[in-house]
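In structure tokens, one chain follows: the form predicted alone.
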Amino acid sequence: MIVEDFILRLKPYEGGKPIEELKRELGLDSEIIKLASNENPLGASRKAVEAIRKSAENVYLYPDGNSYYLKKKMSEKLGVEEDNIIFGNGSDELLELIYRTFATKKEDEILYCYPTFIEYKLIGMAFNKKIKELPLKNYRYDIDALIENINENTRIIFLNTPNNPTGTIIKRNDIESVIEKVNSSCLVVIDEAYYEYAIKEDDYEELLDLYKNNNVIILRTFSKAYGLAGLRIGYGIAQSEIIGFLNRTKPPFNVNLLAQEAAIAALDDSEHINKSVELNRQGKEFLYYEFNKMGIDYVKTYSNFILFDVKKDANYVYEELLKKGVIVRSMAGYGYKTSLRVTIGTLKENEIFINRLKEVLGV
């Protein structure tokens, strides 16, 4: 079979090994703390869980195509219009769909730094775009560099705030600036995968209003502080042009029933955002306070994970943890080579992590 020469330049995306077969392959009998994909360590809201127990007999038939109930819900929640809103398997199927509507052309040039979120590159490599990445400033979005590369080519910008690997913010204001400096067929896209955990912080800006500028899309998803990221449902707010010309290009039925009907419940769960956060919070502060004792640089996050530097090999130290039965995620393939990314859990997870950290390390 042939194919064209960008789809061979693609990796398949290689997710982690089974607990269990991970706990075979390594000979452990304790238990493996997971801390590397910003899941959420409370788990899903009781009431998005009876939701889906509710819910299981009905998976014959088809879910609702328009997310009838759900988009009502997250209208009044958000105080916008149902057609300000669309649904996706996740955010990333929300990524592919801006790509497949609004890059179509071979010019199209997509932008932002790096490293950020990497689904940005591996479906703009899918769709054979020219991906301008540039560096980050102090582990920040620059943006003085963003707006300086933006060209009559650019037709889509991705900004990530809080942003994943560094877990820093962009300004409102810069925010703003970038608005102001592209043209009606650059759309920028805001991504605020982290929103409910940065909301919190005292300087955090709400951006939910940048919506009403015509070339802006806002996506938001139930996979980190509402803990479905198994069911893989993420959410987009815009003027209803672009979601017109989104629902265009999105596959009939594409939220699955029980994703439709748990978000609905996680909705109505204000308790278990409020202890997630919460509790992300203490962990933060007691992750910072040893970092401190060890003398371990990190990056102040605003969301519910750490990017730390041991200033050792990353991937020796992935390694040596793993060994140990911590699960966290080297940063060497994003650039960072002596640092790694940790998903801060419950107190008890976080706990071991340090132990084995300081285990590994020697001190």
Ligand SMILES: Cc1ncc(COP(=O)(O)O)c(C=O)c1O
The other form holds:
Amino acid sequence: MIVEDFILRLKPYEGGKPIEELKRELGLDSEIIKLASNENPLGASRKAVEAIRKSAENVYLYPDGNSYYLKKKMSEKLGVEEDNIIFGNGSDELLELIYRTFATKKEDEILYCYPTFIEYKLIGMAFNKKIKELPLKNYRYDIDALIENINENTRIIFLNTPNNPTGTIIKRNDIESVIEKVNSSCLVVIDEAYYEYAIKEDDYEELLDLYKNNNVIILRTFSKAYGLAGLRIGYGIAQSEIIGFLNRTKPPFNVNLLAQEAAIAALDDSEHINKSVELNRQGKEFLYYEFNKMGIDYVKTYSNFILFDVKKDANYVYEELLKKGVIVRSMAGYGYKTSLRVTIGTLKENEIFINRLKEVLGV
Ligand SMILES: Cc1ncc(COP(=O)(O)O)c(C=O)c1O
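Now show me the form predicted in complex with the named molecule; what you just gave was the form predicted alone.
Starting with the chain above, the whole complex follows.
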């Protein structure tokens, strides 16, 4: 078989190390904590799990390709029309559909600041697109530079707020400046995967109504605060024209039946979201406090993860933590050679993480 060079250059996505894999490496009875993939440490909403149980018998049926009931519920919750919503097999799939639908010409360019969510790059490379990555400035999107780099070929701009892996946000008026600058053939993607955490912060501005612009799509997910990462379901909100285009390239049954049922139930469980966000707030305070005591620099986060700088080789610290059963993410591959990203866990997980980190750093 022969594939083109750009396919040969791709590397499979490396996620956080799975717990089972580390258990096999360290011995099966080891206690492992995974704070590497920004999942909800409280787990899924009980209501969602109950809905999955109830629907399990129906999995011999194809799912509803239009997510009819879920869309209806989401439309009521958000106060947008049903034809302004699309669901995907994770927001990852929506990112891919966006590329597939809108970046179809050879000269199309993709623009974003980096480090950010790595999938923008990986999918772009898989589509052999020209990618313009501008450096973050002080861990934040550099909107001036971004605007300067917009040209007639810019086809997709990814704005990630809060930004993974830094946890920083983009101000609403900066996002508006980007939207004003682009021409009608450029789609501005506002990726709010961590929305439920961010919106509880005093200075996080609601962005939902920006979907009323003709060339904006807002992405959110059930993988983070809703605790449904394993089911793979995310959604996009945009003008019906954009949603219509994406529906043309979407696989027919992209969101599975259990995911649809669980998401419907999860939308009714605001208590679970509130508890999850509160636990995150407490965990964040605890980690800030401990980092301060240890003299570790960190970036103030609007999300459920923290980027912190150990001033030592991040890969070394990552490996040493692994040996102690703690999975975090080294940020060396993102250019932050001495920084790691930790997902905020339960209070107990956070304590274990800090204790192991102290052992590794010898403080
Ligand atoms: C910024 C951002 N966008 C999108 C995603 C993908 O989420 P999903 O699980 O819905 O595919 C993630 C997951 O880590 C993320 O951090």
